[in-house]
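Heads up, the chain below is alone and in the form predicted on its own; it's given as structure tokens.
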Amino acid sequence: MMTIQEPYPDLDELLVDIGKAGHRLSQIDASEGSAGNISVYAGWHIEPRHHFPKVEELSLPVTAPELAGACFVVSGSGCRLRDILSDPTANLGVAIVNPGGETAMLYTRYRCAFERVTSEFNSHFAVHRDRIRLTGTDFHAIVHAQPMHITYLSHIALYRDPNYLNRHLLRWQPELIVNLPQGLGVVPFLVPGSDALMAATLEQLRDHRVVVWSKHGVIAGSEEATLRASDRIEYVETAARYEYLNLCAGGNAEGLSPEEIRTIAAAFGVEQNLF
């Protein structure tokens, strides 16, 4: 697994990375209106006040004293992911965890485009915390988006079965098993922003880098870059579009066989247990 290396990106670079990811998700119709959200953990010192001069206290969704001083860049509730690239300081905020881990100082721009951070921040924060604890990473990005085809398939009961979903989606392109060797995790429909969704997402993202939120979209993580998380969503949506096209055409295409996929995995040194 690749991880981010020193010299670490500065805040401007992080904002561009987040903005490019949001822009690409908009291009593939994965973030209609204000759908979708992004957050990034940076485990090094970042000074936010030049970009985000307004300061207020933010209650954290879970208490995390071990993250005192940690920095999170997070999208605002109601903000459009497509707008981040052109105006990042209006659509993002920076949260730095206070001693004790119960609250953070939230830095925003005066007259920014939101009143509070994304309603999914509880899931984001819990997953960031878990990933930091398990891997010690200095960087972790989480992206939630609502791509049309994978979201549509999650409305069909068969595709909410992880084995069925993975064996049918990862057969459409050789790149899929290389980029998604663990396949997709699946969470049943749970109320957006709920503690139940937070707990289920945390569990699934331990074993998968992309998880389907049934009837709601997907959530993806990366220790490399925000763009890498959005890439993973794009791979999933491409696979789902192939599957949708095949359904519309009567299911006549066979896709790659399990033997062919195993051959691809062996050639690229990919460890997988899906095929």
Ligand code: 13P
Second form
Amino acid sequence: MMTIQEPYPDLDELLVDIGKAGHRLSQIDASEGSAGNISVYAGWHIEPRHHFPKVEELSLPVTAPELAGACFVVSGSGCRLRDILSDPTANLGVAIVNPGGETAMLYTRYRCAFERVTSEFNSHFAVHRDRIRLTGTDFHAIVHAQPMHITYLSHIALYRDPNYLNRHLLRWQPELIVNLPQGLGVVPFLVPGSDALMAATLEQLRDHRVVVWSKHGVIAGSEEATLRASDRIEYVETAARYEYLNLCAGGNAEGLSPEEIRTIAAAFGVEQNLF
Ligand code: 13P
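Next up, can you give the form predicted together with the named molecule of this protein, since the form predicted on its own came first?
Full complex below, order starting with the chain above.
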């Protein structure tokens, strides 16, 4: 597992990483309006008050006493991902978990662009917590976005079968099996922000780095950088676009064969069991 190394990024560098990811997702049309949200966990000391002087208490979606003192940078509900890079302190806040793990102190800027953290913070927080517990990572980024082609495919029942989805999508570029050796996970349509979506996302992100939220979008994680999570979303969306093109063009393209994909995986030392 690639992970972040010391010296750890400071808060300014984290804000730029998040901002660049938001900007790129906007460039690929994966965050119309205020669609999408981003959060990162930083397991080292961050002093938020210089950037985010306003403080209030935030109830956490699940009680996590083991995360007392942990720091999360999170996008605001209704914020545009494309605006984060040019004005990070208006669109992000920093939550530092209080002793007992039921609440956090949320640091924001005066006159920021939101009243609450993202409506998907329950899924983000539950996944961060799970990943920290399972891997001991000091860094974890989560990105939710709504790229059109992968979301479109998830409206077709066949593509909600993970085996069908992965074998059809990962055939379009040699990079895909290298970047997504576990393929995509899929959760059925579940109401945005719901406990059911949180639980299904948590389970699927244990085994996959990108998960399709059927009829809604995708969610991706990374232990390296927010940009790495958004890269994965970009790879998925590119693959979905090839698939869509092929559907529109009558399905004549072969794509990489299973044998070719196995050869690529062997050459790059990638363990996979999809092909
Ligand atoms: P927020 O603006 O609350 O983050 O919601 C956007 C979204 O994409 C919900 O899935």
